[in-house]
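What follows is one chain in structure tokens, specifically the form predicted alone.
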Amino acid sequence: MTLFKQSMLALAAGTLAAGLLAFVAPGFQADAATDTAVNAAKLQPVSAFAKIKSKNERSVALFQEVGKVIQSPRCMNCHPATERPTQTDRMRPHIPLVVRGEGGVGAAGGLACSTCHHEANFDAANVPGNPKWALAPAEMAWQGKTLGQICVQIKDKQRNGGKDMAALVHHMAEDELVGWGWNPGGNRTPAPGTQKQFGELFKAWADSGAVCPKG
């Protein structure tokens, strides 16, 4: 495909996505392809933790830096408690209506994730993107729960995908769509620090023995 094509593809799922928002919820105005937003909020480094000397008293903290990036809206929104994902900063419901469907990229007969979201990031419409877009499963929904229960989720192989803690690790440092959370175009907020970061810093959680916070 020519560089031409890709480019109007990429226009007309803008037009599309800004026409259906139209539609679906009139008056509602779609947040603004503003510069992007600069999250203030900060990773502390691994070795601010040596100073803990407990080694569940450490791993606990080492997670509670972590949920800094997973309770954050761009984790949180790809992870709801039902089968609409959210959007924004403010975590609204997704407008236009999609839901999670098969595979986590869209109801069969109803509106696929790849209908606005392409491969990149469509700072024009203010509309993400990238490769691998998709819903979590439901098995690994976060919104609504603690801390501490996420953190069990994220260990048992049941609702990670099959995932061993080096697995998780590799995932969490390394993969795509995850560092997504960090280059999320538009005017919207990125994850705190940045993905090397917090693969230290989940890495570092493993290496201490994975505690969970309680509760």
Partner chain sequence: MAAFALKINGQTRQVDVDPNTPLLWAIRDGAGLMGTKYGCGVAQCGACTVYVDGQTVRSCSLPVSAVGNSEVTTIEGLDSKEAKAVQAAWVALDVPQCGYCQSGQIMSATALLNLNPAPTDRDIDLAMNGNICRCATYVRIRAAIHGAAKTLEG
The other form holds:
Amino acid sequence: MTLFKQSMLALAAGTLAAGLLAFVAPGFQADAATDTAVNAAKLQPVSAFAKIKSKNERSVALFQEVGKVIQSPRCMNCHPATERPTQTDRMRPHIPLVVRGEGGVGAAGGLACSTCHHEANFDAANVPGNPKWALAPAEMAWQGKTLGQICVQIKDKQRNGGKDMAALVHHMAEDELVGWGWNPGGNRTPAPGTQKQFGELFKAWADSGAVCPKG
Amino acid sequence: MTVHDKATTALSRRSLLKGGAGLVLGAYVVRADRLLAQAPAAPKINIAPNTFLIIKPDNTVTVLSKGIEFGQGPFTGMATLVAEELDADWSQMRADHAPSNPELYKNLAFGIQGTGGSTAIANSYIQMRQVGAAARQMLVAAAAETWQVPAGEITVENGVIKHASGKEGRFGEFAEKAMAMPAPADPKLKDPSSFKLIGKEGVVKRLDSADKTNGKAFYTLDINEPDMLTVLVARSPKFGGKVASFDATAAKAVAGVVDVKQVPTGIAVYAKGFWPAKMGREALKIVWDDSKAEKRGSAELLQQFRGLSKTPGKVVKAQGDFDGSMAKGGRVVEVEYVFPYLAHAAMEPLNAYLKWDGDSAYARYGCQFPTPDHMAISKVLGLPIEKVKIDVLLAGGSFGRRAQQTTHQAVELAEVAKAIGPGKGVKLVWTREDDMRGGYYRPYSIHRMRGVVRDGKIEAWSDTIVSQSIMKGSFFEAVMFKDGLDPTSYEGSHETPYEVANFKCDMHQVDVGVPVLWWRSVGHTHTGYAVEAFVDELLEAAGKDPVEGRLELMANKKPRHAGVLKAVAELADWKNYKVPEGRARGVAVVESFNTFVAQVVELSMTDDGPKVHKVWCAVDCGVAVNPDIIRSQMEGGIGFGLGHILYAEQTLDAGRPVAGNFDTYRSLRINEMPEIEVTIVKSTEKPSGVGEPGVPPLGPAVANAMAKLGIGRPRQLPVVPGASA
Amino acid sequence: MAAFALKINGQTRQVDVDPNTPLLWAIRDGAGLMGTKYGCGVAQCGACTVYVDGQTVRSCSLPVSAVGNSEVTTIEGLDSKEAKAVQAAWVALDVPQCGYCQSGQIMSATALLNLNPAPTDRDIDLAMNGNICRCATYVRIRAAIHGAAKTLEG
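To complete the pair, please output the form predicted in complex with the partner chain; the form predicted alone was given just before.
Once more the chain from above appears, this time first in line as the rest of the complex follows.
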């Protein structure tokens, strides 16, 4: 729900406190190029799931662990529900207005991603970057979906760029844009754990039958 | 007389300059009434062409503008006034800034040299025409002498001087001779019926457009003198904090950093270029003493202001019996409007250049108040006024930010020059974050409105304002305050265009340790919203149409308000237009700076808040000198107003300003800009300003349209909060 | 500090700056070309827009060390027919107010017309919303882009 809707609902409820919503102390934002953020959340190692006897249940649990990464703002921001990415830990609409365009790199003649995002993070300007910086294709949208729906989608070759499980495992464990999620620069909170752990969890999930959570 | 004109007479040049290099201008300002009594009946007005015009052999005529050009169009405006009476051809006209010299270039509305209060055209309309007329007369006399013909037989048209004998010449050939002649004391001005440029469509084009499309327009940030040092100052993150101790070792080790000095406002880093200065500043280790700093957050301010708004303040104006009328009952409406701190965030952040050689100083920057700045620089450097020179440069916007009642930028500029010692040019630069977090905001304010409607009639109205004074503690306080209150906090609230029998406007003037400043349309930024949203709400309660209801309340006593309101209703076809499904319209009318503006807004709702599709605007600014500039100022004022009403706020977290850049202080962008249609109401009244008056009606018109859509009028701005979260 | 040979507007210019210096400041303080403006330093306002190998780039967002042998074009080096049409349309409609953002606006508008000779309002929104104008000259920017497109067409 957008902040605007929240505040309007509060208004409709007839309370002057609506305004207070806007004032709930926003954290002080450091200038660009100051402290890097850390993610307090950790990933459990694959071994932690061995105690789950049922293979199906273990598989689901593994995907739920994987989901901690998938559903972090670092990943979700570029798998938006619409053609416009979101940004920041709050996942607000990307400002300026940019759209996926062809190849996920922005509208033709419009603002290409590469207008601002380059080969590497540039903390001096508080701009993240990566050689493969782009939006995920529309069929790979994750925002607004449950983890179960995302899971089914990831396995669906029609909606995952035609990848089989081996390719998916490789992608999650090795892809440099995926890897950016743990090295986002600035004060962006990284995805939990490490890409290595994430890759291991994803592979363990695949090996356990790649069962998706319900719902 | 508005509060802005009043500064005029009060802050005369004499009062400012008497006593030499006094920084505390207030010390020289006597009480307004005494000054008024002493003021000569007709103050001396400089119309000498040789101080305002540079006519070159190539026939170009450069007009020196008293007002700074930061987009609102005084270059073109001044040149229009001169060219009209000079009978020049528009293509030969140019403009530049007059240097700091209050004797020659004072704003006749202020008595000192400065731009503000939308006065540029208003105070120059007669003066600059007289300059043009005098110059014409002198050129004709010079030609008559050269050609040995009677001056009366000479005509001037489109820059060509002609005599029936066939003799013909241009301004350039006679300029030297003409400018050496004494200027006529009272040159005859044209009858408006014979104007060729003033008020005409399509004849006058802006003089500054071309250079602003090819990168040639020169701003302060573009100064790049060979041995110049770029200076960034580390200032306290909280307002009122002081340096307790600092360690500059790492900063001095940054390549390109030349020196680090403590100055009254913080720690100054001197470097060869912006980037080393910024890196050096980031490497500073500073311990701040926050003992006297403002440490409250926005939530605490809201609580304090809200609490006060529920108690009676100092009465600004009262008539009838408000409490008695409320006691009689009826449809009682009480609402609170909360207005955030707003930054001006002009595109070019604050910056200024100064070279001091020990005996004299030369400053160049987008200086909006040359006279007080001039005095501030001379005071800090211990130089006589005449040893200080200020050249005014184009500025990348201001919206009030460069008109500093405290002269803080000029003082800091002189201090950083003084600290490094004579002989080095210094360019003091504020980063965007410095600018955004540096205070001097539109004051945080609350209006608590109460009213009652009985039998379809608004019987009582009160407006309790809680706000912070802009002028308190500055040289303006002594002359501008009324009964201990700052009139710019309530302008527009104490005198509304509406006749309500039982009326009260009272105010709590609160001290907060956050510096505040006038911000495009000053008090009207909040009073306009409070009055126009509230009258709409009461009219709704009374079952009246927003336009008809307002006109009734004006009771035939406010012809110019009514004029623009009727004009905008006609332009937008208010009565008959079928508003598309999902959209609604709202209207508002506000007078500010003697200019009357009414706007109709049509909007719909999206997930990202209101989408304003179109704004219709009617403006009455007296004689319209440059219609296209008036339109552009209305367009810009609407966009500026809309961006702030919808998205902008500066919040405080334990005293620290949160928003630091455009990612957290959201600015209107082209995809959010509505279509705009402007009509200029024909008027023979004397010209008034257009830089600010386009702003105030926009916010309440949006609010009123939102109410019509069933969402209600926003009680706390911005409408879409959270950009800084 | 390090020496970089930047190719700007067809000329090679030596600048001696820290490798992490944003291209913007290498252009302004290093090469002395002042038409490219500083407005935010965080790729939010577009005042510093240049082309790097023909691609629109916010020069504040790119370290000078990443430029390499690329060709940088600033407002001073604009001379395409699209640029001339855009500049003429800007003057015809008296678009600029304070003018400070307009170098960036012109760079973005020219790039748009290079890639899309007949932009719709939506195309203009998508191409130009990265350029903030605090004077809000947006109505005229839009009209001028349509105007320039028309001249180029004819």
